[in-house]
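Heads up, the chain below is alone and in the form predicted alone; it's given as structure tokens.
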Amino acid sequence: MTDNLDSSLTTPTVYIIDDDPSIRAALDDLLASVGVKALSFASTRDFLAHPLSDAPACLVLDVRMPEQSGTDFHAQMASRGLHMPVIFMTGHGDIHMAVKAIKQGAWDFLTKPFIDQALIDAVQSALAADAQRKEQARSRLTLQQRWDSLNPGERDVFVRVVQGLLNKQIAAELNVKEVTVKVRRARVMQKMQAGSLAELVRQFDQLNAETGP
């Protein structure tokens, strides 16, 4: 039971939203044929009512639907905390619509009828991208937690170490003894779980990549 539950939470999933039941059934069968888990919904409302796992995912989204269009929903996803790649599909699309959707962050844009392999390729690349995005987010969170574990004095030393200053120079800047710098530096390496100065610099750059430590 536990194994099944864990598997359901970690298995990459394709969410399909299309008001046409025959399209949903066809896509379910197609993705199942290549071993990809899919969950289908008739509307964006039904999709939002379904709990989402933390597994890598992507959304195959119809453009024209009676309650809410796919493009309107796509525009709202970020504000709802949904960042999975979106593959649009439509029977009424044109190049202008496709270019606009891609510029607004869509992963792909398929015009019905599309060949099966085109959807499979788009889904697999989208799932891989989402897995990478989630891994980067986890890595960023781990680094942030390590940074948060440093006290103010250790952070002062950390910043100056990655700037390339010697212990003596850091001691002078912070007006502390050199031995204090050595102790704090050792604690920084331990708390950040850095095996080398190069690794510490990479961690600092990663922390700074978004909002800064």
Given for the second form:
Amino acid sequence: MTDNLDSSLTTPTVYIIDDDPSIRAALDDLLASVGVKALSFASTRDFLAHPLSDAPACLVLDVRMPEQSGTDFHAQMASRGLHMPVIFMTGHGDIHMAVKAIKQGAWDFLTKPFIDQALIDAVQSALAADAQRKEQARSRLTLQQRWDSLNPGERDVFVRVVQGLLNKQIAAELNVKEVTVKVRRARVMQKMQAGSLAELVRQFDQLNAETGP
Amino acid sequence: MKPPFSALSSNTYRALALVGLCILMVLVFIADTVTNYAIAAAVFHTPLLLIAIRFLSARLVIALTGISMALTVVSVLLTRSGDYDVGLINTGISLVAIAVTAYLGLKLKSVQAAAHETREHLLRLSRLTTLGQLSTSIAHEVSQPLAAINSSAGACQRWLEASPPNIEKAQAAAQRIVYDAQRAKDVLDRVRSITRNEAPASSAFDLNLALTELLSLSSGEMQHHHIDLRLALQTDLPPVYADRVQIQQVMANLLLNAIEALSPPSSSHAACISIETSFLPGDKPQTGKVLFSIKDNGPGLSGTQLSELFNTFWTTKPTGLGLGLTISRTIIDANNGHIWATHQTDGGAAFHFTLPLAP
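What does the same protein look like in the form predicted in complex with the partner chain, given that the last one was the form predicted alone?
In what comes next, the whole complex appears, and the chain from above leads the way.
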């Protein structure tokens, strides 16, 4: 791991946005009682004013609020660079609204009054999903950085190694000495931090799955 | 004491009107034929068409207009006496008059239909939106503190289950529960005070007249659904003492329920709603009551508990809120009356309410 954030910034956090102070206090405390860190806001504006850490997060969002409705805010999140899972809460939920919210990518939809365990379950699964999403993004970034550190000759070897060619064949194809291939191959394994050929192949697939090397 | 019974079937009425009009049209035709060319008896087709527009469907009116014009032309051909040129001009004028009358009449009819549709829509809308808004806002207001109570209770339980239990946090959560329970109670108190504020503005009024007023609003809807309305209103009904508008709302609600019970129409029998009013004498002169009953021959309330009907959120209708009868009972109770439902021997449903007499 290259990042050196302190632990308070890597703790998974639940952001609660509800205009009802009583709900905010209750949800804060409920999540605290199961050891989940929560921060609550009275409006989407307050939430946006708060700096966000890189830690896994999810949003518990009330649908009906005076300034901006939860569904409107949800629709704008991607354009603001927010990708955390959203759990909606509503006091007047109907099927139409729930279907629309889920279609737009909401993680869950809770109708007030909901059972405490329903919120806890939804929050925990959303945090796990966000952690996974962040982890994937991070490993993709690391891999890309490692790929970028390779020089063209090493890349040529890398591509042929994962194709299953022997050192001899690679040397012939690239018109270099076999010992040069061996040296470059060792450099590739070292720079990519791959312990085995199988791992190197997996990394290559992962790189290809995104943008391609 | 027995109320006079007036039966009124719209279908027989229409058939009679059609037969009468045909006879009159033949008479006009004969008059037009036997008189000389100069006498334009054919214009008498126009009042007949005006009557037809009042009672018959647009398609029948157009058919009758065609027949009238054909008869006019035929009678000119059959006529043998008088000034032929004048006759020709008169016939032309008659034909134009007939066509213009039919056109304007049909236009008027469609405008009336649109107006009726709007009124019907309003009648329904005012009931639905009031009930819908009321229930939605109550649900929302109560769901907030309930959600908070649920979450605080969950937190409280977990603080107590923790080892060691966090008593301080648990107490704070319990306090929030008490606070939110009070909030929920405040909402209910507000709802109750709304209904209390709407204390009936009681006055003495004629229940039959209030009913007739309401029926004039909904007659179109009943014609539309081909429902026969049978009225058995006692003529010398003593005035009741209640809130006139509230009672009209209850009657409208019961009437709309009956109309809904009859649509879609049954194939085996004609849809029929009968409304009765009568005086129920009490032990003493001041304990007498007026009884209102509305019966339909729809599917009825088979298998349902009559006592449950008036409970909140109980409904037989797929889109019903289950609030109409609850509110009706609240209104009738507040007006010192009594409302109840019975099964009909022919399978339909019947609703009745009584109201006190004016002092």
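Positions refer to the first chain, counted from 1. In this text the structure is predicted, and so the values were computed from the model without any measurement. For clarity, a rigid core is taken as the largest C-alpha set superposing within 1.5 Å between two forms.
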Q | Backbone CA shift between these two forms, residue 168, after core fitting (angstrom) | A | 3.5
